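Just one chain is shown here, as structure tokens, and it is the form predicted on its own.
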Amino acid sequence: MSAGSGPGPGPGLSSGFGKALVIITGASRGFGRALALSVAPRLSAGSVLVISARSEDRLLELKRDLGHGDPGITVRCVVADLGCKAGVESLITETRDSATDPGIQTLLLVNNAASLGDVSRRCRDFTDVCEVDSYLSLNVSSALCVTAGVLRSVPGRPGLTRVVLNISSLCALRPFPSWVLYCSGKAARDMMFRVLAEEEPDLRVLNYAPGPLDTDMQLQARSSSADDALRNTFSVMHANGQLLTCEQSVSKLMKVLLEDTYPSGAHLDYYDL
């Protein structure tokens, strides 16, 4: 069965997510931070927003910024390295503790935490199994384990819409020379969530590729990529102002989530919308 071949799209979430439990990984900067700031005003009183990242200072700064909005929303910070078991478990524990309100209407889990990896080398240069395992632990394994833990903590019931969002990339579909770790991780995550959509037809599952964003990760890409053509392409895009802001991409994503008409398990790119 192809993605979306099960039950049809959801009924739509109108202008907001209602009373919700939202979990965003990699929330301290870049796309994750912009997403948290966009989601918060669309939550009803009594909602809980769980933000997770490795940097406590940046999380607390984001929490302060979120606090300028609706005081009826609870923001909880989870300082965690999702590349290790303890970090994953701490996020799942916080989710379980935040999921006690039977009036929650929406669960939104955003698997955003990721790293680019070493793009200064090519496939033939990766001979250290521990190095590769460490990369995949953060970028693949943690996404699966966090998702499984959250779904177990917040089981389906009538009146509850559960949404699982994977922040994907064009690299999930297209090979980029010298980006073997990133491309492999993104491709694996896309397939993981396509399988989830097939297994759990009551879920709303989306792989969203946000486009080329003007972030620290993009700076690393255009300065460190071993592939000359790729490095030059990104440098030209940056010089010509062709990179997207996180806010631009988040705006399109919000429209997709709230309209709720996408086939569950689909891969949608910023430029397809």
Given for the second form:
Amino acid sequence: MSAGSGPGPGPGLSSGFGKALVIITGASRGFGRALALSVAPRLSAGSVLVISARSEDRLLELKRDLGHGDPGITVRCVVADLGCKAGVESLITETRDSATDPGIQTLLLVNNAASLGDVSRRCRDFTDVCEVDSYLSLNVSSALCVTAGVLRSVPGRPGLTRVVLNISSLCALRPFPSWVLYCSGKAARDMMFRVLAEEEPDLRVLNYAPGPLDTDMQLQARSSSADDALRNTFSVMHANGQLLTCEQSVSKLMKVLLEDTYPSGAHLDYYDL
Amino acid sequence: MLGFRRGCFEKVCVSSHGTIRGRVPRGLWKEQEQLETPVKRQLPPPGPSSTFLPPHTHTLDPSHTFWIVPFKKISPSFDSQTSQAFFPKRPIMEDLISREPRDLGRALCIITGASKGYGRALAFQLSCRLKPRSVLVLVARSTAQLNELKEDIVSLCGQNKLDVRCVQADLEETEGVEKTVQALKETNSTEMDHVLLINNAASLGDVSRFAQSFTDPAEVNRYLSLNVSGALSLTAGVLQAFPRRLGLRRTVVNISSLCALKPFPSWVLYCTGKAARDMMFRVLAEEEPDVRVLSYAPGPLDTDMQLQARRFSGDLNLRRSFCSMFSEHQLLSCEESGSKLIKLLLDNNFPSGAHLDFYEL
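Alternate state requested, the form predicted in complex with the partner chain (shown: the form predicted on its own):
The complete assembly is shown below, putting the previous chain first.
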């Protein structure tokens, strides 16, 4: 169990998060889903796991799969489109309603929901402000607003470790041709969470780049990227079995979170660890 | 009746005694020292920051045309901003930037956020660097300020040399971006050898608040719409309106900031927006090898935005730093910073997509 609610890394969360409130966005598929399945067994009885996505069917399916494990945890589904204000608000409301237990030891918010954007087009094609706005609304604004709302709903106190995770990417650091929306969004998010880490020294903030995962997003990348070289690279990675499974990447992330020694605000990549 | 020409930096008023008042940026004051003119003898040299210029009055000789470059208050104890100065007729502007004859070609030059601060200063400085029959397009929300700026530039350059156009537009909106691009299409661009876009328009956002307080997506969306989406869409529109062709140089500048690289407490929107922009323009540089892309961080400028920073920043340490920079006269004039940007553009050997900071150059 962690006593780390002072500045800097805590003494470690040992093998689990204790009694926790965990929120995972984009939980219906891919990395979010794998993360939910990996986190659940590490939660003590009385924990609440809030899973959010747009697809109600998939969330219910995930809830069923989670139920096969420890029944001591409560799983709440929030069907929401975080690209809309109503979606953001409903997730924050559900979090507030779930944060009733004064004895939780860990708050873990995973900002995972994201989209690739239209990678078949280049910078010069994005002449419509509304289209770019819409992309940023989901990928940047909602991450900030959900984080703000959740932190206000679960204020800091001794004995509570609050962890804010941003699922980042190499794209936050390096530009990729035909990926302007995704790269800009990820760069924006990384900075956002670095500012948060500066402002709130008692928070544990991590920008985690999970590596190239074998997901629907990756499929989109290798089939739609306008840049030939990039599309080729993705196809080759897929063909050569170089893509990571979500479980592989989640596993490294879990280790990092539980060791709890990362500098708050850091950007860590799967391949660094 | 005294005639005068308004200076490039501040509006001045002329009293019935022929005295003039205003403020001058510190950078200009340094340049004055280098000028071998009688002016040097008439004005006391700049001392350390603790000294101040006493107010003095000069009568303007009506047979001369004067460039009026007023003085900045250089000590907080000096209450009255009534230092004055005058100069004999000289193209001060060109001397400021450099003494070499290079120019930016027969250009279509677009500056957003041109009505004040850095954009305004750049408009003046760039106007002197464009070949005759260039077109300078100034974009901002304030028609009045744009028109005034246009008048000043035209009187500086001469009516026939530079075609100055004003576009009143809010770049947060698609209509604003479209209106701007449409105005550009209406210029005769076949003779142009350079299209130069300066993405300068920006806002600080509410720096009195911390990240945890931004729970309203509408507020964050609005901020990103101006500072990120607007810049991308306008750039896209310009590149489409002026596609790649032999003999046409295309340059896109992003006015960036240290905030694109470093997080500052209570500045989440501004840092996030600047980080997004820098990445955006790096991607652009990757995609368009013929376009010269530059993210230029101008340093801490003495503008309205800086005033906002030192008055409102929620983080006390940060606010103190800004106040201290101001009172210790460490702020840069827009002109000083603008000169460096223009030199970069004239030298034209920066790596496309690079982030360059005033203090690195």
